[in-house]
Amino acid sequence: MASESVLVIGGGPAGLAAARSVADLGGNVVLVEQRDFLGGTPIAENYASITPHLESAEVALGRVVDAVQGHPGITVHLGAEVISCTGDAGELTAVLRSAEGEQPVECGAVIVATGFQHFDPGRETQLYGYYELPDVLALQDLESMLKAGSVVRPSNGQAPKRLCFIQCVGSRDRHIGNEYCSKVCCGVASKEAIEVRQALPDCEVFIFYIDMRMYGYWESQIYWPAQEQHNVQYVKGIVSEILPFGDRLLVRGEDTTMGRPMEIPMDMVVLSVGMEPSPGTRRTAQVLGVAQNKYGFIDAVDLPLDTVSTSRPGVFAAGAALGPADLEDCASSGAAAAMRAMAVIRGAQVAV
């Protein structure tokens, strides 16, 4: 007999959007999250605010978390993962594993919303001294500082007088296999640069970029305001290395606009790291038997007009499980996956 439930795997922005949409459409939801809390990477990595609106990440995600946890049609399993899924669209049986053991879940459709992980700059070649130089950070490290209200140099606890961002770290890089643009890094760097300038008005802030990629309204929301209102300095250039320079850092590379080498002392360097498939995305794809693209993200098989269907009927994907995505992408694809999942369930009910 066809099941009336949808299994949503992942409790981040896309999974929350999918769960809420299914429930609002009258379906039952079983939401499974491997962490012991909902909210996904923005909460796990202590994001200060969301891009481009600069609203508190906890407040923004908290609204959706509260809506999901308070919905009578949604059952949440924290600290759990899906270890198998058998059957066909409309009549699927998944097995959940948690500290309490294993339990089967009958569902008509599955939505995968297992998100991404930040690129590790030290994974390949100690890129830019991320693990060697304490004042070299990544975007998420600075987010935590901004959330705590304390932007200081890890090496000495002092506020930086000069800070820079380096774009496209772990993205658009054929040498490491990530040829794709991670989409949000330029915007996040601009957002964080504004916040640093607000917190530390005496700190000079630079962004070194290959080319800035702002899409939609981000150009007017954060790119121009960063320059015109907050005096963030954008420099088109390629940074080749970061070296110790007394008690500071030396950023060495090429100013490609001027066509000349550059060496600039900095107090802090922030690496704008890109997105990669999370371990949960890779694992869940294998468990469900859905195709992945060459980067490890889940493949959407009916692009461009169907962005959420996977290679397995009845299984859909949303958010950064499909590839680099911002919060608006996560919300919209979560809702789209919910609609497709409900169509499967109602279609199966009619067939019965």
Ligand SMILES: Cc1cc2nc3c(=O)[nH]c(=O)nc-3n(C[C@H](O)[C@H](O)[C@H](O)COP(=O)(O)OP(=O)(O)OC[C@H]3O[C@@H](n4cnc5c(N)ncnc54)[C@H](O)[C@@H]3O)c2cc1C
Given for the second form:
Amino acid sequence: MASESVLVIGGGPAGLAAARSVADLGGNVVLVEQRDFLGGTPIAENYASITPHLESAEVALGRVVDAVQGHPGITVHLGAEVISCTGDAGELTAVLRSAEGEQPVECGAVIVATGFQHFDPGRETQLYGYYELPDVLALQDLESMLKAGSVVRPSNGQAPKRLCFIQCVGSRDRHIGNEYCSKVCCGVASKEAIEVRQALPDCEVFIFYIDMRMYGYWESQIYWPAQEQHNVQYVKGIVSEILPFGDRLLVRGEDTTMGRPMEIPMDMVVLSVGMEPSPGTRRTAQVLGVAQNKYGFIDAVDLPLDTVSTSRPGVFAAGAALGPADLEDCASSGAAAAMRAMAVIRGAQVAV
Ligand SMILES: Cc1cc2nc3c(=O)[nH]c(=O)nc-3n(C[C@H](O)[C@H](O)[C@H](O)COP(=O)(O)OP(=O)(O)OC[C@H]3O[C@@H](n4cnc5c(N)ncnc54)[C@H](O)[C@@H]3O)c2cc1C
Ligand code: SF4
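Now that we've seen the form predicted on its own, could you pull up the form predicted together with this ligand?
So here's everything in the complex, that chain up top.
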């Protein structure tokens, strides 16, 4: 007998959007999240604020989490994972594993929203010294500092007087196999640069970029204000290494506009790390038997006009499990996957 339930795997922005949309359309949702809280990476990694209005990430996601947790059509399983899924679209049986044991769930369709992880800047780009030099951070580290209201050099607890971002760390890099653009890091770095300038008006802030990629409205919402209102200094250049320099850091590379080598002392360096598939995305793809692309993200098999169908009928994907995505992409693909999942359920019910 066809099931009325949709199983949503992952309780981040995309999974929350999918769950809420299915429930608003009258379906039942079983939402499975491996962590013991909802909200996804922005909450787990303590993001301070989100584009475009620099609203607190906790407040913005809290609203969505509350809507999901209070929805009568949604059952949430925290600290749980899906370990198998058998059957066909319309009549699937998944098994959830949690500390309480294993439990079968009947569902008509599945939405995978298992998200991303930050590129590990110590993995291949050793020359940036992420694990060796305490004042070299990644975007998410600075988010945590901004959230805590204290942007200081980890080495000495003092406010930086000069801070720079280095773009495209772990993205657009054939050498490491991540040729894709991670899409959000130019906007996120510019957003964080504004916040540093607001918090520390005496701190000079630089962004070293190959080329800035601002998607859609971020150009006027973040990029131009960063330059014109907050004096963030954008330098087209390639940074080849970061070295200790007394009690500071030396950023060494090439200013590609001027065509000459550059060596600039900094107090703090922030690596704009890219997005890679989360371990949960890789695992879930295997458990469900859906195809992954060469980077490990879940393959959307009917692009460009169907952005959420996977290689397995009845299984859809949303958000950063499909590839680099911002929050607006996550909300849109979550809702699109919900529509497609409901169509499977309704179709199966009509056919029975
Ligand atoms: C530093 C930084 C700042 C950012 N700031 C912004 C911003 O200001 N504006 C913006 O638009 N975008 C921003 N982004 C992008 C934004 O974080 C992502 O678009 C968004 O988090 C992706 O949501 P998601 O639900 O697809 O994945 P995630 O947020 O990664 O959530 C996935 C969820 O799935 C769970 N999960 C994983 N595997 C399993 C499993 N096997 N079983 C059960 N659950 C599982 C995870 O625990 C997690 O809760 C930022 C990104 C970075 C790196
Ligand atoms: S968004 Fe910007 S920093 Fe991120 S990979 Fe693309 S160009 Fe590089």
